[in-house]
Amino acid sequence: MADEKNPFPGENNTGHIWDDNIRELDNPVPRWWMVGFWASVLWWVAYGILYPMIPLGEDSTKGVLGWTQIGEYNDGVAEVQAVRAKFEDQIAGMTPAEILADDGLSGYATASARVLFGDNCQACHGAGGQGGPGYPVLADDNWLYGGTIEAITQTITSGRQGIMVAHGATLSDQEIDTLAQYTVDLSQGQANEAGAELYQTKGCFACHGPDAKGLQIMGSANLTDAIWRFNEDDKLASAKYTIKHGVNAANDPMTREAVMPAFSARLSDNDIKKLAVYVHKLGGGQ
């Protein structure tokens, strides 16, 4: 645009004007900005020389420093392992019970196992051991196989898979209803003579004990407490289903599945010991 037609003569604008007064200026870039720009270009070149940067198919330039992310990670792991070594060496020669009795090692094991628990146990048992649908609570004092440090260690090492026989083919619907109501009444501290008689005549005591408190050697459930592993919202329906279809019953495709996997092939002996101490200290150890 010629100066005589430019409403802002001598302003060094491009002549592009909108709405009478919005215009595009043609000033040079500030020196400080250009210095920063060329400094960033030099920094980019230097970085590309020193560190891996430019992709080359499935690889990249290596950089003269030989730095890699995995190398830095391995160095960090080595530093952590060096700090832990004195504790890990002691734990290797001790039983879980001895570790639990040593305040210093017990504290170390608990702190170290928090990550192990999150990686291996939390998905089923909850972040705080509160359990999940169909999975046992680890923070109470109810233990199918016992809550001693030795029992917990064995559970983590070898896993557990109890069996509740499916009685749908051997009991009538009325008998299942009676027994289910009996277990609900037991958990609420109420008497049920018909259910108690059927409990004895059908041989339920053989697994759950004459007092219905379960047998740890078999991993059978305590029927007298208020802890329900499956479907606490409708206890009666849950009890009926379990009696009818069982737990891990091979002859019933509708059986409940309840398996604790073995971790002996996945975790080291030290990690298992630390996890046992951690679980024991969640609040339910004996």
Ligand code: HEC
Contents of the next structure:
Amino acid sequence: MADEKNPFPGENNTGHIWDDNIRELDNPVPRWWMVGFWASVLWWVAYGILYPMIPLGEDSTKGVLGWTQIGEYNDGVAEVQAVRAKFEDQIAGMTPAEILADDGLSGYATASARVLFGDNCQACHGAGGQGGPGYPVLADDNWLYGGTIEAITQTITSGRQGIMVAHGATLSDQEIDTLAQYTVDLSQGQANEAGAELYQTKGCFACHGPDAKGLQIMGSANLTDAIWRFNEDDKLASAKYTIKHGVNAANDPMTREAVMPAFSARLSDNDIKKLAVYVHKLGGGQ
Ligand code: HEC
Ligand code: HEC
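Same protein, different state: after the form predicted alone, show the form predicted together with heme C (HEC).
So here's everything in the complex, that chain up top.
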């Protein structure tokens, strides 16, 4: 626009004027902004020289540093593995009891076994070994087979399968009722003489022991405690069923099943040791 038509002559406006006096000025960009702008251009060029940046079909410019994302990831993995390898090598040469006694190693074993437990054990024994109907709690100090580190290692390595014969054919319903009531009374600390006599004469003591506290060599349950393996809600019915149909009893298709699988073929020795330490430390190790 010609200067003579500009109502604000001499001002550095662009000649664009609205509402009589609102003008667009042509001031230089502030210095701080220009510094920032050129710095970012410089940064962009430097980045392009150092790092991969411009896509070229399948590939891209490489950058003089030779950095790649997958390379950084692989370095990270190698670093973790180097740390783990040190522990794993030590564990390979030690017994589970020795690992347990070593604070640093047992800490590593527990952390590492938490994932193994989630993958291999949790489906049956519950998160944190809290157990469930038919699957023993691993986080208490009540053990079918023993809570020493050796017993736990043995359980995981070779599996367990406690056997109680079915008594449906050898005991009358009334005898089964009496015995079931006896076990419930026992768990509540109450006497039951008729039951106690049957217990001794019908062969129960051979597996559960004369004091009914269970024999760990057979994995026979402790009948004097308040822990019920199969059905906590209806203890009497549960006891009757167990006595009638047994546990893992070959001669009764309705028998209760209780099979702890063997892990020797599925997990490495190191993993089994770590799991044994983990289970021991869940709270009930002896
Ligand atoms: C398929 C289900 C199943 C899986 C998987 C399983 N368990 Fe078991 N586990 C059992 C059963 C059932 C028993 C009880 C066996 C019995 O009564 O004879 C048991 C018993 C045990 C015991 C003995 C408990 C005691 O009171 O003495 C330990 C220890 C144990 N399991 C640890 C583990 C660990 C560790 C894993 C994972 C590596 C695992 N289990 C995976 C079902 C399972
Ligand atoms: C051959 C050995 C054997 C004999 C005989 C035997 N039991 Fe058992 N019993 C076991 C085993 C082993 C278990 C535990 C199984 C498991 O937990 O996996 C068990 C479990 C039980 C349970 C379930 C406990 C619970 O916590 O739920 C009851 C109740 C029981 N037995 C009562 C009896 C009575 C009563 C007799 C006598 C009539 C008897 N048992 C005879 C081996 C035996």
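If you're wondering where the values come from, they're calculated on a predicted model, not measured in any experiment. For clarity, a rigid core is taken as the largest C-alpha set superposing within 1.5 Å between two forms. Numbering follows the first chain given and starts at 1.
Comparing between the two forms on the rigid core: C-alpha of residue 261 shifted by 2 Å or more? Stays below the 2 Å threshold, so no.
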